[in-house]
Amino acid sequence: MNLGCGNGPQAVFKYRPTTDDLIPEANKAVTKTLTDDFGTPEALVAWERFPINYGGVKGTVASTEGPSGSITVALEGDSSKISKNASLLWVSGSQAGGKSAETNVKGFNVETKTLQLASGSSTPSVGDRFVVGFGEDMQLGRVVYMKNCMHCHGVTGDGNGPTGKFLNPRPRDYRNGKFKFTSTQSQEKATRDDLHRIIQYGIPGTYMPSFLLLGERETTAVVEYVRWLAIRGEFEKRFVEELTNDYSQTAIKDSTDKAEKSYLEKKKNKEEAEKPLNLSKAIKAAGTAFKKYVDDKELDGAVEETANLLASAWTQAETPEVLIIPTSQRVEDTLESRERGRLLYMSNTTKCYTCHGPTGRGDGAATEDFWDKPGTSVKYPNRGLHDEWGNPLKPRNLTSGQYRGGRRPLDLFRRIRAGIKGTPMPAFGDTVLKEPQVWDIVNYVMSLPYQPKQPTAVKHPAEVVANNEEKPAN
């Protein structure tokens, strides 16, 4: 269903490198599917398979008796948000998905619950379902998230903005599906409330400038489009991961050098080798291969499972089941549970201080090692930590009573518990840390920037290791 958002700035979905990389015959396959299912920046596509609120009022026809070119309606959604001339988008019905799917409001009546169709519409059938209204929370968003967003997380969200460069830590890149600061547990996606919650009070020690001052109809809106743009993103991904063994051109050339390797490799030691295709010759192979995938319908299945994968696991989001809530209250903060805490702190269960620092300044050993790229045995060029998306991380210095996913207890709860997403901060789930344990740490963080400065002669891990074993945290 096609959402044109009117004007505004000229805009295209950039594509990610691994999309640009498949042969001709994938990639017009890819681009073509995004497309089609989620439009462009100026007409974007409702792809309804996923969670996301586009906007309208939901209703089904009660009665076609009266005047001619009015229905009696049930609504599921505000009616006041029905206004005269709003478009009526036909979801079932003889005339959904046609020519005439689409038409016009030319008036409601509240009381009666009678929709007045505009002249020339065909009448429906009682049962008919329609939306009045369909995208137009989706058109708000994408113009709040053009004027607001898109200087720094860029169009298509990736976070190249064109003042993305500039800034550091980089805008965040939502094609991933994942948000650092959530709510929810380690492997889940974040919620709407924790996409509110950032865009009203941004977050400490970056870039992210707090919208308190957008109204919460523009803030509802940009929080769904922002979700839709890292489905579309996940998507590609995904989909891309799909094909990317066997018709992207770089997995080829590889296949074809080792080829060409080993039957070099066999003809100098006299062997009997069959000569390898040449690299023009093997994708020429690979897109033949490719139509063969596509008629066999194949290219449809991983479209299907790419889609129902994500829808899952988005929706799931939004179940109570994947929150973190404690279920005790928080241990009182006192000297001896901060002292608990800065044991466990320091101890080989949490390894805190390896990269926070002994004295949580964030200058911890982690920090100037040189640490392996996700998945390879290649360094990063730089020492220190590297979040998922391959940026510079530097641990929170807890001295300066700034945490970014939020200052309230249940926050630093909350990043102990499920880590922080797509970064190296782990997740102590219920198995490492008891709930009085983490407590007991969240009353020793909060408690650092409160504290005189520390000694120099700070102890060392391993003696605080066999304080803390003899002495156990409740």
The other form holds:
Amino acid sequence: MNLGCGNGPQAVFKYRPTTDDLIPEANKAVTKTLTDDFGTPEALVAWERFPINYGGVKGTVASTEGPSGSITVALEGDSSKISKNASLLWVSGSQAGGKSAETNVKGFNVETKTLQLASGSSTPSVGDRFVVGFGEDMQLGRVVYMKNCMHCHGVTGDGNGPTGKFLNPRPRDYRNGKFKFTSTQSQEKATRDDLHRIIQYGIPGTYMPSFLLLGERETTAVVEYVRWLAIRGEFEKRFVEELTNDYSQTAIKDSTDKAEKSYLEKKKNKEEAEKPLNLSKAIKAAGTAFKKYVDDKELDGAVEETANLLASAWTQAETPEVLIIPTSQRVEDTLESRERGRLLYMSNTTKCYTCHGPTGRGDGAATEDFWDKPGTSVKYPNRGLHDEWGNPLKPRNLTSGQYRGGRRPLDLFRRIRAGIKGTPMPAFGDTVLKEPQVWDIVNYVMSLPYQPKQPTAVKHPAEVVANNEEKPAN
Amino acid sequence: MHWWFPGDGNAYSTLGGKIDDLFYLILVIVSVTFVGTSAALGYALWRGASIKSDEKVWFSHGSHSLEVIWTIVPSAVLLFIALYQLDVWAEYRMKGFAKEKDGSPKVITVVAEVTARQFEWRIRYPANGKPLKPTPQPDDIYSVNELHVPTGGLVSITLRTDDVQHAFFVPMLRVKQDAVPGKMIPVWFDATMPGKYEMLCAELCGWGHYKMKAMLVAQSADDFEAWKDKASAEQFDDGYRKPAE
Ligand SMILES: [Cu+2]
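Can you now output the form predicted in complex with the partner chain? The one shown was the form predicted on its own.
After this comes the whole thing, all chains and molecules, with the earlier chain placed first.
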């Protein structure tokens, strides 16, 4: 029976438009790489290269004496996590790799530390390493994600779930590998703790809800899954960016069009010129070139390079050095401190007021301008700021007292130090503003929601200047 | 006996027990009525089918005394229920506004402002030792999907909604109140035992209605204060840690 709630469409990882734009040979290579290395939503592939906790208990064979199929082991994790019929993957030794890498656990005796392997599996040797239940956390993460997050963030993590279209701000598209509210320096990735916090407490003032009651295991698992989706997405993005210039249909069309134009130009001037390839021939030629690119192992090189870059970036995010931690206490929240903060806010060192407005209502002059799309000279069709995902974005109304990245003074300190990643809200680093100055601004910003509402209390500096000039010379 | 009630079946508020008693009273009344009318109906069917052809039927339609009886009896029952529950209703919705018998104002701790929104509960507490103000204050404490209240006395929350209609529902305390846009509704209750109680939205408020599951944490007054201090310290954390000497 299938009343109303059917099984729905099959979950698939979608590709970026730039991937679809590649010539067929390149497109095939990219999609094959992605499927081989990341799998499909139904059959995930855990690429061990990346710093993701896929789950499972690692161990080493301590002794193989005893009844056949049973081995004594030394485990490096919680033995209670070993369930019957869990799969066992050989990581080193004669059985590692290849088809026989996986066997099933028939049982585990906690006292004697003996693992009973499924019959028919050949005996390993002492010192071989293995993982029991590899990928279990990843699978839990996927289940939690599909149940709670997918309808907003999408199967692929592109922020395009069925509900996503109707939300403002739009759900985060993880595929740029970028998260907004982090504790790390401006060029760094988000930490596990950052994502954990966001998932637990939600993002006030947006549709990202709090998942406080999700359970610790589930939350940890979904954090890993989100990181994995972010890595998968950014891998695709960067990998395709490598190929776009030479092997995308748009690029090839552009260059043939250009060649055609200059050919016609030259002909008109009666100069000597060779007729350029037409589009379909050019695409064929690019296909041949791509084959060479593959044969020269350059494609493998690109995969390798992208994977390295991402693996090290996400590993680095977990190191203490990249965290933003104040080296001094918050400056005491006095009226003087707030006034110093206000002057900095209104200064041209920070230009906070150009976006957040002279009274902090998020109505600065920048919201009236037309801005360029990043990396181009094309302007957005509508006024105001946009984030890196192309969504319109208002500077925060600082009088509302709502802070999406958390309301601790520490959170605001980090927002000012590292900016809000992927948005025009700039990072002020530690050179432009000294630490006490950042604290002064924090004190000022935190006082804004509680100011008596006087719209004319603070004047835009430009207005002040204008007024002075207008004064009649006595 | 209470196995069909939420949680372990017991009501963990003073008023909850009385609400359960009312429930049982009404259950008994409707059960007796149901069984009685079913029996009467069954008897009428059986009697009608087994009547001999030469027997004279009793034609009851239009019987004045019967009409009077079944108007008066249910009315009396309903009136009885209306009067009998008056006290519980007054205690739940009215007495918080009234003074104690000796003229002193009622002691109700206003613990927090609870704002429902699609699809979560955002909660604002006054700092320890301060009263809750209608507008946010710099030292207010915030939590989400977790409402802490002290046990051992009436507490009150101010219920609001940011968007559509929701309903604040704590089944194990037998508390339920709609949150209506534009209104600040005081809801008072007590929790007799420290513990964690499920807190839900009981008004279909949109596609994510089912997500509005939260937790009410009842703690002794001391624990409650300690929790607020801890939450406040966390909320005003500046991240600075003295380096180890
Ligand atoms: Cu609701």
